[in-house]
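A single chain, nothing else alongside it, follows as structure tokens in the form predicted alone.
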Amino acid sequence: MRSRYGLSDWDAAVSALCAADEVAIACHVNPDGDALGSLMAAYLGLRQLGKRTFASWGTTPAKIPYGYGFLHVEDALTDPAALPRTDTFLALDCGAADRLGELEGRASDSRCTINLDHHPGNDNFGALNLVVPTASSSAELVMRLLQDCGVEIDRAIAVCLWTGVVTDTGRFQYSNTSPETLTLAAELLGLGVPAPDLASEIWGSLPFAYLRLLGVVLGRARLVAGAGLVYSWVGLDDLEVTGTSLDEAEGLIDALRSTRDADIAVIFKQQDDGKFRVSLRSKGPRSVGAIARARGGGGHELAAGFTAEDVEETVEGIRRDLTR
């Protein structure tokens, strides 16, 4: 019995995937690098075993975030409305079933839904649950799952897995980087992952318009010194004026969190419906995961998010939580 990570469902998940002829695979809506890397690694790996695999996420239309074109997700992606019903459904990097968006019902209809994730507070919505909060990323779990299924990790799969690991660990800077993470990274490098080239694609190829947006965001940044909090926001009008898009705004929070005068950074990004996606980052040890979960969101203790109606009232609520 393998039972990796001490999970009672691990071997059953391996058996289910090996026995399946078709597997629907989905990550969370508004996917990040870990979600996309995990999705594509699972898609390629299970296809290597001769499975019919269908990759998707529950947003219509599905848009590939800026900087991840090298993963060739478009070649694999199935529109959520066209995703076939399969007996086996593999959900990746979803802290809760509703993170599947339009595909939540499809997952619940499957005979065997495998929930693979590393977010604390996961609601164990699967028939089989592979949830390891101590893992660096969902990509780490996908790699070990594929290996136990008999998949040979080739260069193409390794590139996908590296993308997930390197983005969710903040280029191995975050506290979720463990000796196991670096061992896994060494394995992937040994398979020919072009790490410098991928870093350039993900973080070093933003358009000049992004610099204009960054200037706007940093120019309106506010420090709540008593709470050790820095925040800023992006409105739809800012995107129009600077000629940028929401997916290009993902890295803005990293600029905010670089100040030594705050250990909590928050950025508000307005969506098409007028609401704001709120991203929170902590340098530690203070948690932002609890703050997000209390507001209907989720994530990790040091990186989390939720949706809000406004900026200032939400900031005041966060300030109160931080200063209790």
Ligand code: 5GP
Contents of the next structure:
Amino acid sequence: MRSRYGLSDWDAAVSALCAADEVAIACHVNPDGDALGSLMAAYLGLRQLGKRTFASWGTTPAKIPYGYGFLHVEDALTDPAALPRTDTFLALDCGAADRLGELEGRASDSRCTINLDHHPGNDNFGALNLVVPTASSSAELVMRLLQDCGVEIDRAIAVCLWTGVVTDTGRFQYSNTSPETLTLAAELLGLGVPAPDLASEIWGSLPFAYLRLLGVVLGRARLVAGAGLVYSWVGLDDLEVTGTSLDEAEGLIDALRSTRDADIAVIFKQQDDGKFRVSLRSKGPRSVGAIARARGGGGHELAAGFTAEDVEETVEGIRRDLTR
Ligand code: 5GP
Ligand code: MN
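Starting from the form predicted alone shown above, please give the structure in the form predicted together with guanosine-5'-monophosphate (5GP).
After this comes the whole thing, all chains and molecules, with the earlier chain placed first.
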């Protein structure tokens, strides 16, 4: 075993996980491919070592997002209120403790909280912090952590890890794709990951109704001249009219960002409580992380999010920030 990524806590985290009989694992609320893939890889890997493992995220009920059925998260998932209180708590892909939602208290209550993440500006909320902002994904870190714990990365674990890497790198197109990322991806392919099948599951299995929603959202997209900003929104009534659900709408932001006339894309997605989850993407170098942090959210410099009450007011604020 060797310390990885120059992290002083790495070896201690490996020792803590190896010594634990049971581990509760949680990823962030509204989990994406990296959160789910990291969660399931850690769950399967630690189980392979004979530990009792429990997986959750802090939303009740924990609804599994669309397109990730092949991860079989339902086999592992415990609702947050039922998550056993274990000494060792592994938090995955959470830039801050509040990303744990209903499980935020576990970060401070557990005897040993391991905070594994790749968000810049992570506030090191764990007792042990494995934060590597240069990593493509949390899945990349989970793979090395599991290997250092003696886990054999089998095909099922490789599928989970691949999911995290391909979703967080946008299929290897973003700047977080490093030589190390591709080396790791090559290892995963070598383990038999069915990459085309997974791509088709993740990006090519939306219901026809999604195309109607896409039409609505693109039809009302607006370009904010002078700010390099394109935005659109999805209201609860759009979901009702088109017969779609919000977790099918994750890809809308990618359609918006495909224009050369804007380097920043923003989508507003209305939640059941009426508020909007805002997703931001930048083609670089301008940071959307700063915009999200200033509004109580967070994320990476080129992909970030926050929650807002009103679309037009928020766009006006972002426009002001971008043009000053
Ligand atoms: P997405 O737009 O895909 O929901 O999120 C993009 C990135 O921003 C992800 O890394 C996600 O974890 C992060 N993010 C999204 N919403 C929030 C938020 O409300 N708070 C924080 N801290 N990070 C967020
Ligand atoms: Mn991630």
